[in-house]
Every structure is written in C-alpha cells, then in structure tokens.
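Below, in structure tokens: the form predicted alone, a single chain.
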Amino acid sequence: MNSAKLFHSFFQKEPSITTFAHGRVNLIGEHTDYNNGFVLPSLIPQSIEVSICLREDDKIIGISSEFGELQSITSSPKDGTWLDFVRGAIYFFQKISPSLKGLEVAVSSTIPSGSGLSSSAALETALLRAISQLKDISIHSQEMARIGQQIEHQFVGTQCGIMDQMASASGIFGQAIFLDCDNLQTKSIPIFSHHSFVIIHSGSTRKLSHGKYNERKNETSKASAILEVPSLRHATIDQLIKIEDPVIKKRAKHIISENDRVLKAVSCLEKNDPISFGELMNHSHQSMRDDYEISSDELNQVVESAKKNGALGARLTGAGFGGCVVILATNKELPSVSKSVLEDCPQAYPVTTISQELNS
C-alpha cells in the first residue's frame, strides 16, 4: 500500500502532499564522508513515500506500513523510534517557519530496513520535501541534505556523513555521483554501458546507532588528531608510521587508502574500464573486512561467492555489519552470478540492479 493509500486509510481523509525520495547504493568509498573524503553512490529504484497533514497543535501522529502507529508531539524527547525522524523535521522546518506545528503523516517503504542502501537519508528527504512544498519554501538539494544530517546527528543518533542525504537528495538513475564530502561538490557520471550493478542482501541487518559506527568515527577522529590533519581526507599513507596505537593505523589506513580507491574509480568510470573498477571493489572489500573490520560472515560469504562465480568485482556496501552487497558484473553473466550467489548463500536475497539499461 503506498503512502497515499495508508493515509486515506488510517485518517480518513486524503493527504495535502505525497513526496519520495529513492535509497542509494555506495559503489566504493565506504566511512570516508565523516573524514570530509570522496564517495561514489548511485541511487536504486526502491524508495520512500511520505503522506502528510499540518495540524495546528504540537501533535505528530503516524502510521508506518512498516513500523505501526505511533503519537507523540513535537517537543518530546527523542524515544528511539521513526518518529524521531519527524521530530526533528519540524525542529529544523521551525527555525525556518516558526508557524509549523504538528503533523499527521504516513509513510510506506520499498527499501529494506537495516539493509545500508540508506533507508533514513530517504525518509529525511522526503519528509523535507513535503514540508518544504507545503510551506512554499524552497530549499537547494544541498541544504536539504545539510538538514537531514543533522535530524541524524540530533535526533537519531548516528554522527554520519553527509554522502546519504546528498544521493537521495541530488543522485540521477543510471549515474554514479561523484562527492566531495569536504566541498559538497558533485559530479554525475554514467555507470558502464555493458555492465551492472547488482545488489544482494546478506540475511544480516544492523542498526547503525546501535552499532560500532560512531565507534569507528571516533577512532578516526584519534587518527586524525596523532596526525595533526584536520580530517583523514588530508592524510597520506605515509604518515602513518606516526600512529603508534595498532587498531587506529588500521583504521587510518582504510580511510586513506579507500580515497585513493574512490578517485581511481572515477577514472574507471570515465576510461570506460569496468576490470580495473571490479579490483577497486575487491580491494576495498579486503581494506573494510581486515582494516575497518566492518564486514560480517554472511558479507564475506556472499563476497567470495560473487567472485568465484565469475563477477568483477564485489564488496559490502553502506555501513556494514550487516547489509548489503554490490557487485560488479557483465549484463551477460549478471543472471548466473546472481543466481549462484542465492544458491551458495541461502539467506541472501537480491535486493536491485543498477544498469543503464534497466534505467534507460
């Protein structure tokens, strides 16, 4: 049932806005966007779709096709669920429009939760984009992912970057978008015109402010500080000699060296060279699993499984500790990489493709 639909449904009457916004896929530079460094995300067909109503008290009441009803109001704490989302929508909306209030909202979902393809980034962006449209405010893709953030940092939990909200907010389909996460500068590029892009899930979910991601955040910012850098992004792999303590040279080493990966893979992207982009996938792979030790047993199984199946390249994509997988491979082997991928990983589930010419 989409937003629309839930809406009708559950308030009996019909929304003033429908809005969405899509879930991406990271293609390689993963944990780099905290460190002000280059990402390459593309977005997926799957997506968020948000209903909603002004009211004119401080209530939120909503209704999640995935997560159930639930009410609070505008000046409660954060409590750990989806409201939270929309708590600090309006927290921010108020700065800007002091007469917003409340809110009746619905939300529907095709992307998996938990899955890393950036489930919270869409919902941010949608919900700003219908409070935006509703309040005739405009607001450029690059502040709406400013704001997006920061309902993460506030009231979510997870210090992230700023790579999810720029994809959802700004991606094209078909095209990686090439992001300087210290500038927010953005370059499209077309993804390979004979190969794809598909996405599996592992079995595994994680949540991320549950999780070891502020963890890993942390230590980065010790790597950082050892270094004397104002962030990772300036580092070289020369410098880390300098780190005496084992576990933050690990975790400085794949932020350095996952930059490099980034910028050599745009090179790919351009040179029209889908081999050397596959060993840039791979090597990431290895850099998150032994450096940043980010990957899981059912990641790594569906890695290894991908490659000796015959793709080019493959690695986990989003945050890890769960998730998902992306792997590179021709249209023509796509189908029987895939399907041996299912067949050696029971658990796993494909997710989407990413190709020209499904998007074409």
The other form holds:
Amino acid sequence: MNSAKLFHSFFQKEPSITTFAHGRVNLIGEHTDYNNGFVLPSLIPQSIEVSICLREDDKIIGISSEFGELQSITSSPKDGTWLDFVRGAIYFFQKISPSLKGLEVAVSSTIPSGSGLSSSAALETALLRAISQLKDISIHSQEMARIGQQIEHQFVGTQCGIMDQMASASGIFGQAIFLDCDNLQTKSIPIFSHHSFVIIHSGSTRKLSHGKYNERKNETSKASAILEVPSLRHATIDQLIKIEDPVIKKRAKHIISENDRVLKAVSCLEKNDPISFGELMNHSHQSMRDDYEISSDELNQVVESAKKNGALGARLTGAGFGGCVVILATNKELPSVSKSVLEDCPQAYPVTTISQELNS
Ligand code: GLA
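Now the other one: the form predicted together with alpha-D-galactopyranose, given that the block above is the form predicted alone.
First the chain shown before, then all remaining chains and molecules of the complex.
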C-alpha cells in the first residue's frame, strides 16, 4: 500500500503532503566516506514514501507498512524504534522553523531494510523533503544530507559518513554520483550503456551492528592519528609501514587502496572501460573481505558465484556484515549470470538492476 492510502486508512483523512526518496547502491568506495574520501553510488528504483500532516501539539503518531504503528512525543528520549527518525527530523527542523511541533506520518517502503541499500537515508530524506515543502522552506541538497547524517548520529546511533544522504538527496537515475566527501562536490557520470549492474541480496540480513560500524570508524581514526594526517584521505600506501598494530594497518590499507580504486573506477566509466571497472570491483571485495573484514560467508559465496558465471566484477555493497552484492555484467549476459548465482546460492534473491536501458 502506498503511504497516502496507508495514511488515509489509519488517520481517516488525507495527508497534507506525500514525498519520497530513493535508496542507493554503492558501486565502489566503501567506508571511505567517513575518512573524507571518494565514493561512487547510484540511485536504485526502490524508494521510501512518506505522507504527513503537521500537528498542533507535540505528539508524533506514526504508521509504517513494515513496522506497524507507534506513538510518542517529540521531546521524549530516543527509544530505538523508527520514530527516532521522525523525532530527529523534527528536532533539526525546529532549529530552522521553531513553530514546528508534532507530526502524523505514514511510511511505506520498497527498499528492503538492513540490506545495505540505504533505507535509513531514504527515510530521512523523504521526511525532510515533506516537512520542508509543508513549511515552504527550501533546503539545498547538501544541507539536507548533513541534517540526515546528524539524525543518524544523534538519534539512530550509527556514526555514518555522508554518502547515503548525499546520494538520496542529490542523485540522478542512470548516473553514478562521484562524490568527494571532503568538500561534498559531486559529479554525475552516466553508467555503461552495454553493461548493467544487478543487485542480489545474499540472504544474510545485515547484522549492523552499529557497534561493528563504529568500531571500524574508530580504527581508521586511530590510523590517521598514527600517520599524523587529518584523515586517511591524505595518507598513502607507503606510509602504512609506520603502523605497527596489524589490525589498524589492515583497516588503513583498505581505505587508502579503496580511495585509489574509486578514482580509477571513475576514469573507467568516463573511458567506457567496463572490464577494468569489474576488476576494481573484485579487488574492492577482496579488500573488504580480508583487510576491512566486513564480509560474510553468504556475501562471499554470491561474489564467487557471480565471477565464476561470467560477471566482470562483483562486490558487497554498503556497510557490509550481510546485505547485498552488486554485480557487473554485459546486458546480454546479465540474466544468465543472475540465474546461475540464484541457483548456486539458494538463500540469495534478486533486488534490482541498474542500467541505462532500464532508466532511459
Ligand atoms: C553505511 C553508511 C555510509 C557508508 C557505508 C559504507 O551505508 O551509512 O555512510 O559508510 O555504510 O560505505
């Protein structure tokens, strides 16, 4: 059911506004965003839709097609439910628009949650779009992304980077967004015309594990402190010799090499070189599996099967610890690659395809 219908059946009235935001797949550049590095996400067709009405009191009443109904008040502490996203959006919006009080909100989603496809950022972006349009306040996409990230930090608990929110707030379909997380500059680059990316869920739900994510963030901060650089964005592979702790060294190696892979991947897109792009994806997965240690058996199985069955490249996408794999293949071979992967990995299921054909 779409969010407007859900709103109507639950609140017995029409919503004042309905907005939506898409999820994203990251093609390459994982965990580099909070190290001020480079990422290359692209929007997926799946989205989250919200329908809302403002309230005169400070109640938040929510209904979600996936998570059911909840009630709270804006000033009560975060409680680990999806209303924390709403509470966070109201909190930050009140700084711009102090007259904002409570909300009635209905949420519907086609983004599988916990799959590394950024359902959280899509929810934040959709909520911020809805409130800003109702309040007639225009917010630049960068600002919206920063607020979304703050909701995550202060109300949800993941010390995430800004990739997901930037992709959701400023992405264009059928294009990859090359984002420099140091200055939030973006460049849209069309994806290959004769090749597509298929996204397959490994069947293991992401066990995030805000803890594991935040642990990686701390490890990379330690690495930059040892190397005396403001962030690993400014470190080079030659400097790794200065890090003695083998775990911190591996984490830093992933970030430094991954940044380099993103830059090379961008040039592959621009030069229409899908073969080298695929190799970079394979190296990226290897690095996440062995050095950053965020893969899982199910993810590795999907990646190996894709490579064995004719894909040019395959890698886990998103935070890791479960979730989805993104696979690059020729348009012609994509259906047979997907079919073989699904046969090899019975727990896996297809999510979506990103292609110029599909999005044109
Ligand atoms: C999550 C975070 C992002 C990014 C990815 C990993 O999606 O929200 O900021 O760090 O993990 O690349």
